[in-house]
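Consider the single chain below, provided in structure tokens and representing the form predicted alone.
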Amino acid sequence: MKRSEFVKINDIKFYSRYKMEETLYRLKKVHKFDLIIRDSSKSEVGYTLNSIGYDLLALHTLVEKNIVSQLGPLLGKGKESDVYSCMDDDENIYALKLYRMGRTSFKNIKKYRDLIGERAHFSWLYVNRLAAKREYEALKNIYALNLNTPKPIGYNRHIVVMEYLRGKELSYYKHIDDPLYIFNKIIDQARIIFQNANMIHGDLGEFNIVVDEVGNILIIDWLQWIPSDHPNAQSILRRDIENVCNYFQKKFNIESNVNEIIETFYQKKKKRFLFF
């Protein structure tokens, strides 16, 4: 599917290394479970994997690796992903994120150009796989900084499994006891990640920040991160900081200076920076 939308039966036979009779039997069985889509409009019949089939392949592998044993309820549904709770054999509760970027408009493909390069043909399933790998690697780099952020547990294909922070997105809070404290924690975490992991979020805002009841914060959705030496790093960093500052100013009347905050990101000595 990296090379074509529908894979011809002869190619499926070749890659599966089954005889033709066995190939046709298995294709018929899997198609009956609605895990693949058949195209008979051309001279040779072809098949493509759908999202449910891809889910099962990834979940099967995660179960085989003893990362997941039970899948729980849906925790959240976004434009690009679904997040479920899950559990391993030791009853550790994790968050399981499935990328669903095929739901978005093809007009947004420029947004994912860093993932797919200049391919003339691409599969959304493959794009989701690249996205999961990119986010998992970002989470590993961030977790190494000891910021009390959830540990990335594993990934396969388009699924990422991580420790579960029992909180909700900042946008859902109508009231916070100490908004200045939360604001400073967000800025501190973004600065530490910038200075030590050389990463800029790229889409930071109230929908990508999770806060729990005791004030732990987690910056999520790192798909669009860029390195700190990116040609557009300064403008993208400024946009991220402006988004946070504007939200806290409008919602909680917290005044801040974007320029002064950005200056602290480029200081070698990492000092805590408070705003009143």
Ligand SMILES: Nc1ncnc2c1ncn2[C@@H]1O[C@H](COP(=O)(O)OP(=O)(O)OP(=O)(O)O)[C@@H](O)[C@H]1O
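Return the form predicted together with the ligand of this protein as a structure block, the form predicted alone having already been given.
Chain only, nothing else included.
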């Protein structure tokens, strides 16, 4: 499917290394399960995977690799993903994020173009696979810093498995015992990530921070991160910080100064350069 939407039967036979009879038998079987789509409008019949077929391939691989063994309930539905809870053999609970870009609209086409470049043909399955890889790698970079971002557990195709925090999005809470504590925690984490991993979240806000009942936080959803030397770094960092400051101001009456906060992001960094 890298080269064309539908793959011709002869190519499927070639890549699967089955005899033609076996290829046809198996294709018929998976088609019956609605995991692939058939196109018979051309001289040679072709097939393409649908998203459920792709889900099963990825889940199958994750099970084979002993990363997960059971799937739990849906935790959240984002614009671009479905997030389920899942468990491994030792009953550790994780969050399992399935990328679903292309499901809703083409509004964010720029984001997809960043992932795939200017190819003429592309499949949404491929875009979602690149997205999962990008988020997994971001989580890996940040995890090294020992902060409250999800520990990456594994990924395959369009699925990322990561640490789960039993909580709700920040936006869900009408009351928080110590909002200043949570606010400072978020800003501190963003600063440490900026200074040590050179990364900016790019979509920081009340929907991408999970908070539990005792004040633990988890900054999630790292797909759109940008490096701190990106040409738009300053404005994107400002937007991230403004989102957090405005939210805490409106909802919890926490006063803060965006400019002063942003200054602290660059201050320490400069010192580091001087000493090393």
